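Single chain ahead, written as structure tokens, the form predicted on its own.
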Amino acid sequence: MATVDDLKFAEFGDSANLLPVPGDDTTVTIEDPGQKPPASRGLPRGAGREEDEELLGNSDSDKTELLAGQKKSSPFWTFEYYQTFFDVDTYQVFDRIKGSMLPIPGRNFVRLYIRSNPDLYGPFWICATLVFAIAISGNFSNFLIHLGDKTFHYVPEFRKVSIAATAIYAYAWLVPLGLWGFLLWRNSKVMSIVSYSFLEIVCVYGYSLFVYIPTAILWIIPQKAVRWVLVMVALGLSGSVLVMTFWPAVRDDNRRVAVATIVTIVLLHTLLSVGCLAYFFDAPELDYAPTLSPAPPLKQATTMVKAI
């Protein structure tokens, strides 16, 4: 027979802890509105390794849009796959000239305008329009130092067209393509140096040409000091970027490497303005056939062998 005490009642901590739980069903817990949850193990991420990340192509986001299934390249034999190469507006052009012209140290070029939207349609203007500026101002600048001299025939030289569009176009095609293989080669030796892609390196060294473009207009001046000055302003700016941007690709690697690809960038980057500058303005002046005398007349010549 069951006592007084056994009949009190006593208290339970969590009744669903002592409900046994079939195997099938679902069990739904409801936390406290108050209760923070437990913060995520692991070590702090600094700003620096964000960036990292983000130019090694490492972010979250494109992890998860890849796996969403949300980037899909059309086939590059359509329309659609060259079409998102051109797929930029008018502000992001004038955003990445202006980045060119103005670099900020320390800041890297392609992490702040280019990783978002890398796109081909302002490299391929700005190299079309350099080219017809090269040869024009040329052509304007022959003309201009051999103004007043009546014995000069001003000829255009159209050849200067076509050379020009030969030296801009394979500057800003082949250069970026052999970075790109050497980045790529020597990622598999250094797995820790940033990586870009062809389309990025094609981008950098596209905007950074934009320079040249008031440089060569400004070049029309016969002044060879002036000249001179202008392209290293020029050289100086374009540079730069170049140095900027691709210094964090390859500043993990060996240190005779690392400067030697950054030499090699600034000594082709100065050859095409030098080269340009040389070639298409500062021609010497008497580049053209010297006139020579009338001969006498036949019977002039015919009276003077007579009265001998």
Second form
Amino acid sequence: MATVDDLKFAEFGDSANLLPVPGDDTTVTIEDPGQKPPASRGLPRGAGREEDEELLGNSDSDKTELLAGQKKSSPFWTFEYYQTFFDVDTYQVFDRIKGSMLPIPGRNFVRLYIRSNPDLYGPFWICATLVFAIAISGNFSNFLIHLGDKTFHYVPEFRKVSIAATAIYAYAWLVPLGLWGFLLWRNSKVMSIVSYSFLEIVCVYGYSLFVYIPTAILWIIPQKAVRWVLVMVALGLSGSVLVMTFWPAVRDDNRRVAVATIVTIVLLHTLLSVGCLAYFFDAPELDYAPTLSPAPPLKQATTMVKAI
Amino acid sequence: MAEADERTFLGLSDVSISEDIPVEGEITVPMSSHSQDDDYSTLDEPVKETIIRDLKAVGKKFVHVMYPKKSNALLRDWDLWGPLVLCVSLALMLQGGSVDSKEDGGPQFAEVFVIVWFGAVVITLNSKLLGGTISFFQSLCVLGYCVLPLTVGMLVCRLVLLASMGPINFLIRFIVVIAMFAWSTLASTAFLADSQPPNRKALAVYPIFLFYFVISWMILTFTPH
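Rather than the form predicted on its own that you just supplied, could I have the structure of the form predicted together with the partner chain?
Let us now look at the entire complex, which starts with that chain.
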């Protein structure tokens, strides 16, 4: 017959003493889905650590699917449904903007910052600001370039605002739509671990456009070299964030398809920035200085007449 | 103890009314005749009085915008007459730019209209989606009325442009537009910021800033032909 003392739980001392000395082992602690394992922080991407990260991302995505189902339970014709897409605080928006401009290898923008709370505030207002930034900066830059030119009559060029709006909103919504459809199609063939919802892709693209706002303002400087350096820097920053976000999603696919997808993403991004620079900003190399006013040709004409 | 209670409530049983006696009587609402009088009087009053009353309401709101204090008058009785008048006058004053030239000129009348109203609607939707407690038309009313400083600025710019063009001319217009832009933004923020949740105030105020910035740019870049 067992006494009460026999049934009492025996103390085994501190559990840390029982484990072998950690040494080089990677201890993965899965307490907080958003918390990264301490071993992989700051280290370059190795295959093993990436798997851990992806597994964490996987459990995160499982939970996020449940949470997403719980959150967005209102039917789509009610106002509350759309309020769930604006459930962000000021500091969260700032964090996401910061994360979109600082690509750190190993950090996935979606997993780290969005974390099943994609918002539409950022993409919409960043695109709106970018539209006006490009139109106004382009107008102002043209004004400065043609400043001494007597033949130039300044116009506000308001049409260009609607052109800029169409281009940027189309890029920010149609490209994510195409990419999401493509990823969905490939996911049906290849079981990839990481998959993004449509809103998360829209979020990534929207926030990645933020770096072009200061770039557009700096494009006022009428030096060709400066402008191209700015294009390179902006493209490098936001392009690498995009690449690092989407590489885990296409990595498991056929090698050529994966590389083609990433190249297309970067190419479209480049096309947007170069296209905006070419269309809205006049080339500064043409010399519009007052020294090229019609006076010298007139002088030549009068000397020719005198010679005759 | 129970018996004492019973005795206290004993007399109350007599107060109950038996079921076969119907309860009837007359209930008069003392204010009813007064409200009937009101409807009667506003229908019958001369048109001039009605118009003057509405104009006074609009004028009172203009004063509230020019001296923004945290009063509820703008919010409580909203109306959209003031914003309409301001928007139309602003759009009219922005005409007469390089309209007949071949290049792209300033904004057309319809473009100004669309920007002001569509912009106000989008900002209102944005603040409601972020969890603001203000009603749709109240917010439209505030945003529309706060265009008043910018309309005054446009008027001043057009008067200044009657003088000769030059850098001093531009500088005066620039200072005036900047001052009016700051006034508009501060006025509308004073009325609207309280209705936002505290950790999202900046998110709701930024679109208002962008809205008035765009209108200021349209005013500043206005060049007569």
